[in-house]
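First comes one chain, alone, set out as structure tokens in the form predicted on its own.
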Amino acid sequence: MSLLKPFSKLPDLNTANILLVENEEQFQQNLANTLVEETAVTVNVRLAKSLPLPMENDESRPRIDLVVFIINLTSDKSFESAKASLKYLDPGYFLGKVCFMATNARHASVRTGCLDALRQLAVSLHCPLLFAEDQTPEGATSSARRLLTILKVASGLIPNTTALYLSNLTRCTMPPDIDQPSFD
């Protein structure tokens, strides 16, 4: 059980590697299939239920350019699994190489506390929080397009733009009136 490190391996030419972490694997496979259809660059998609990743194939595993935690807001287990997996990431990943993707945000059974907890987690880690419609093929395509944009930057395929710069532009923010200490 070691930390997943962003810069421990050399990158491959014109290749981007993404790790999709979802406890329930509902949306993960649809999103992976849509991501690999990208033709401008080679996109390698790795799937995991949680972190840490197994040690037995660590040598052959490529450098992971972006880690995406897919969280089903109707399941407390999904959020808790993602939160527990964060400790297995090297702090270097939080410099623009991690994002959260929430599904089922419009579902009637979503508690507002779950959404607020996810937003607070994304804010505390300075990570983007994306919302995805996982019930339709168009939702998977739209989500894949947004992830590809972030992935190309995180893997260094977009000149003059860094993952940290993009992360600062897209990170999740909280309104000042929600559980934020006032320094007045």
Contents of the next structure:
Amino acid sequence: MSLLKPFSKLPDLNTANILLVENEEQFQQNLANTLVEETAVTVNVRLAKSLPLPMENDESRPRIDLVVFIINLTSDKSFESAKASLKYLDPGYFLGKVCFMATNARHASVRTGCLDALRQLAVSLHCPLLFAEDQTPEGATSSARRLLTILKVASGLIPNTTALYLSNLTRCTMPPDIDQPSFD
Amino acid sequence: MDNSVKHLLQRLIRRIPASMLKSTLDKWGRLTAENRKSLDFTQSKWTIAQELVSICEESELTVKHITELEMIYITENPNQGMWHTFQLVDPEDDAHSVELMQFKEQFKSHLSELKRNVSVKIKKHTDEAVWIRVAWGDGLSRPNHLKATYVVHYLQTPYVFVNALSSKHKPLLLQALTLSTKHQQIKAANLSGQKLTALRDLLMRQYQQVFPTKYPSPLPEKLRIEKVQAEASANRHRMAGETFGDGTLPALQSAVFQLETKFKDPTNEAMTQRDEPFICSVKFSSSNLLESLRHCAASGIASTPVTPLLSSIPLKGRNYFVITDNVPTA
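With the form predicted on its own already on screen, would you show the form predicted together with the partner chain?
Up next: the whole complex, starting with the chain shown before.
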């Protein structure tokens, strides 16, 4: 199986590499455009629809510091595709180098239980779960800013902090009242 | 002007949207300049209709002129009602040389032989289409202008589009068409929809086609943003474009698949035991069905290469399919 490994290549100077995985291939383009505008660090963005990544580009691909799964909550296929892609990540990534980003969380056509299922998944993998608004440029900017914060830590550019340390603070937890009956 | 004619005119004015009324009347050209000036288009349609009726009575306009107005309106706004397509088959040797005047005479004479008391109006539109309006009567009554059938035929093509044809008159119209275009037969082409322009563009391939090329696209430079699976994505886009076309596609609005296949579900014994086919009808509808299907193929929602069930829609120019177990498309 062609697993993506976190430490199998050498890093570049002052560079951070992020992989955005999204089944619909829409929001990732806007995010990518905003991410590369960062000046303090050289950010390289790789866009993919799902994992595994093709073996042909393996040589030219840099070491991926952070993998972000963008899941559209209104589409079951989006969630299933992200879950299937998780198998192709080396377990080393789950120590703070994977992040989930959910879009359309407030949409009327979100299936009940979809958000909870995503939360359960993020909790079981100890990953942060971010929410993004993908319809406006401001939404892309603010999500990109948050991703950059995590990315800089994950690529080792922030002294005295590692990805694992940060993930203890940012990882998703189940709210304590999730098992209580809801009011609607 | 008797009541039925007045009623026809009023119905027609009600039908034409207020925004198009002035321009349609100008194109009609049957009103004098002072009549046109006297009509106040800011009034309610009912008032305008009343005024128009009195103007037409003064000018002694007849049913013939009013049907002219209706034809102008429908010709300019063909995307209403439901159009069905027919295809002429087995042309005789001199079918290619049928030209407009000959077609007009032949059609009128054949139709009047088949049925008395029909009122036929034929007009050639600017884009080579022949528009025919038929109002049906029978031996006893006058032609009913309220429920006229419209036919559009492009000479030198085998396609005929028909609107508002009752089953009673269908064989007569089809026979008249077949004889006057010098073909042996006419059959249903399984393509229908509300937008005549879309049906016509689809059948006559008047949209941008994409042909497969052997030249690969040039290597992209090293960019900071790179799509990892760009090749797969480019392949999908290419195949979708080759199947459905490029740019703006004809606005087909629905496709119906009539399935007559045996029920196949290993977990449901009761249904699979039956010998008769399970009859079910699947309808796809969209404001532009071909664009939606192209997007499905390009984004990977529909697998590529595109299944013949979907690619038959643009390739064969049909939107009604019957699928049985032995033959994929009937």
